[in-house]
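The data below hold one chain only, encoded as structure tokens and taken in the form predicted on its own.
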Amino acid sequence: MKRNPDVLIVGAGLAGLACALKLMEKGITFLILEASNGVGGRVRTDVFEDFRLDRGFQVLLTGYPEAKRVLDYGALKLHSFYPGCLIRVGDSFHKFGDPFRNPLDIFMTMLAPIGTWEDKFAIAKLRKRLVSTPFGDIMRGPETSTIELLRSEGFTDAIINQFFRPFFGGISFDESLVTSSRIFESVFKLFAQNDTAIPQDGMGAIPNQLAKRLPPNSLRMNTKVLSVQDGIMNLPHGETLGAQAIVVATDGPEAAKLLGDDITISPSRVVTCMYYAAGKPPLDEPLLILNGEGKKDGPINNMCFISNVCPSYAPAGHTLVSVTLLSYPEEDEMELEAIVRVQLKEWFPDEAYKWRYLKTYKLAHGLPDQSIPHISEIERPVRLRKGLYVCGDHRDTASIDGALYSGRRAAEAVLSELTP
């Protein structure tokens, strides 16, 4: 007779993997179920015409320390991100580095026409503080909004707007800031002191490389889960299914679908990432662009020659460049593509009137929003009653790192309650 499994999971993003193999590791058996036909929840990659679409514009940041721990880097065969960026601003396109981690370029940065002499130092001012500030301490420290600590900073507008808005608004998917300070400072951190990559067979490489090391028949795919009881789920043509324990390890709307008044769940922030195939890239580095004119020059907030980082996103011969909204437009597909191509004319006129448009991701729940008071707390309770418990990137950071980790705490919840 077959053994039922000792614990249930919904779900097999980054979090419900974590989580199984957190189990695996102390002998408790498990069965993920999954709606969808593949793993990794948001972070999934397709091939398309031989390019890689990730589904939406996503990057691993190195430094990440719960990534560090449970996956293999080297296996993963990461490319980065040069350690800088470059900046539209008064038509025209001006490099913004690190001269941290490139001194040479400190007099290009210096002249670019993104804020004032003073904001650059003020950046460095900033950089100096958060390296040395452990990430136990920016979490337990001071929490206002981005925008308000930019303020306090001394930045001025030009700074905030041609460059904070874009890049960490890019990151947050929160072009007006009010993401919490804490989140702002942490991830800063990482990217001054770490790269910014991606895997050699796009970022879906990372949930595949967690669900390879599960056991055989641990995953069911193509499996809705209907509802959550105590000990039983229900599945369609009336199929249950009991355990010893239940983790809803899905994303936060699904999450509150299923757990009702059992959660609270942060309202969601909408991205959509639109990809197109050129041939010869009009520039050669692997270099994020920022559109430092906000929506007064179009509706792109950031974009980049994606296969300039890592050429396998791309067919010999030929480039795939990513473009990101921090929107969810109205328009359909046609009339929103149409709508992106005049401004990548505007930017790069000689080139992107030949570009052949692949693919849109519109993503009503791109992350869970970060502000005060959605993150009042950064580590959500995963353990919901005995049996009952969550886990995602809504109970941690709004980040891969926080979606591993809280994988991890809901498996530690978990097995403190079924182990001696």
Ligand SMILES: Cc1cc2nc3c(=O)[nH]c(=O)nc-3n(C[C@H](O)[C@H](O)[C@H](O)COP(=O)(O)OP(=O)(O)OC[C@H]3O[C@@H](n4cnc5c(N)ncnc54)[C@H](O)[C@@H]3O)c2cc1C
Contents of the next structure:
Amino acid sequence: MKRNPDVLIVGAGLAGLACALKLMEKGITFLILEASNGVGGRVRTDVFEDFRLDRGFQVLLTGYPEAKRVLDYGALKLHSFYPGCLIRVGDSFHKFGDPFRNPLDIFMTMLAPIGTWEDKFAIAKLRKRLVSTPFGDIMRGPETSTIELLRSEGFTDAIINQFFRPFFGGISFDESLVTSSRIFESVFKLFAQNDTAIPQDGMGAIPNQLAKRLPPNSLRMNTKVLSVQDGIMNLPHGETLGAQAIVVATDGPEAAKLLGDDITISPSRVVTCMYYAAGKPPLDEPLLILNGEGKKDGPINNMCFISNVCPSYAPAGHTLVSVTLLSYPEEDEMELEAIVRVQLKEWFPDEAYKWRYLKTYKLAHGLPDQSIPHISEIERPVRLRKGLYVCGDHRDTASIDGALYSGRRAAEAVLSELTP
Ligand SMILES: Cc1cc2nc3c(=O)[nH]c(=O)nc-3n(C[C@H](O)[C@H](O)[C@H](O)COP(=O)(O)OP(=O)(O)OC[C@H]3O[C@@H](n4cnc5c(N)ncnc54)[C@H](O)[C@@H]3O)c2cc1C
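For comparison with the form predicted on its own, produce the structure of the form predicted in complex with the named molecule.
First the chain shown before, then all remaining chains and molecules of the complex.
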């Protein structure tokens, strides 16, 4: 007779997979129900005309503590970005490096017309403070908005608008910089001390690596969970499943639908990512390019010749261009493409008119809002009551690491209560 699993998990994103693997370690049986046709949730890679398109430009910060614990970085064959970026200000691009990691960049960075000399010294001071502060102290430390923190550290509007707004705005999907200063500080520390990388097979290789470790028959795809009650879940066609414990590991908005008043979630931050195919790239370096002029230059927040970082993202002789907008435009795909191409042609007049449009990913829920008061508590509860648990990036920092960590926390809560 087929035995019911001990635990049912809703969602095979990073949180659901991390939760499952922790349960597996302790010999607990489980079944993951996944609505889509693959694992990874927001971290998936589509192969499109031999290009690898991540479903939204994203990166792995190799210093993430939970990712280091759970992932096999060697097997992911990570390719790193150059530590620094190129910033579009006025009519040209300026390299803004991290001289602590690349001393040769010091003169170029000091001379770049990005902020003032005092701003650059203030960045070095902030860097020094954060590098020597443990993550735990940052997360328990004083909290304000990022913009208030930057002002209190003495940064001018010039550097805030030209560098911090596009850079950190592009990470938190929040150009207004109202995101918690603790999130800003922890991310700044991670960038200062570690590599920023993408796997050879695309970001989707991260969840795929985890899914390969699952036991046979523990994952059921194309199965949307319709509702969850104590110990029971309802599936399409009147099917029901039961278990000692249920873990809801979906994104925040879906968790709120399934769990109702049992949880509160923060609003969603939107994002749009567009891809183009180019021939030879206008620059060879594996750099992120930031829009230091804001909306007056156009809708692009950041862009990247992503195959400069990892050549396997594009077929031989081609370049993959990724473009990120921190909005959810109303225009249809081709209208939006036309708007974005105007800006690309301003930036790369000799090349961008030749680039071939590939695809757009518009995400109404890119990340949970991490501004105060939504994130006053970084580790939100994962146990709702005996038998019902929740995890996902809406329970911890809104990141790959936060999702993985929340999955482990949920599994540990289940393990402490499960009857053997
Ligand atoms: C464009 C973009 C860029 C990002 N950039 C970065 C970055 O550079 N670095 C970083 O650390 N983080 C980044 N993030 C954030 C990171 O991707 C997420 O925080 C993380 O992947 C969330 O994982 P999760 O498991 O919590 O949720 P999800 O990935 O949302 O997984 C939830 C899963 O549940 C499934 N599901 C939903 N409802 C149901 C249902 N009713 N029944 C069954 N299954 C269901 C979904 O299909 C999905 O597979 C980015 C996110 C986006 C969108």
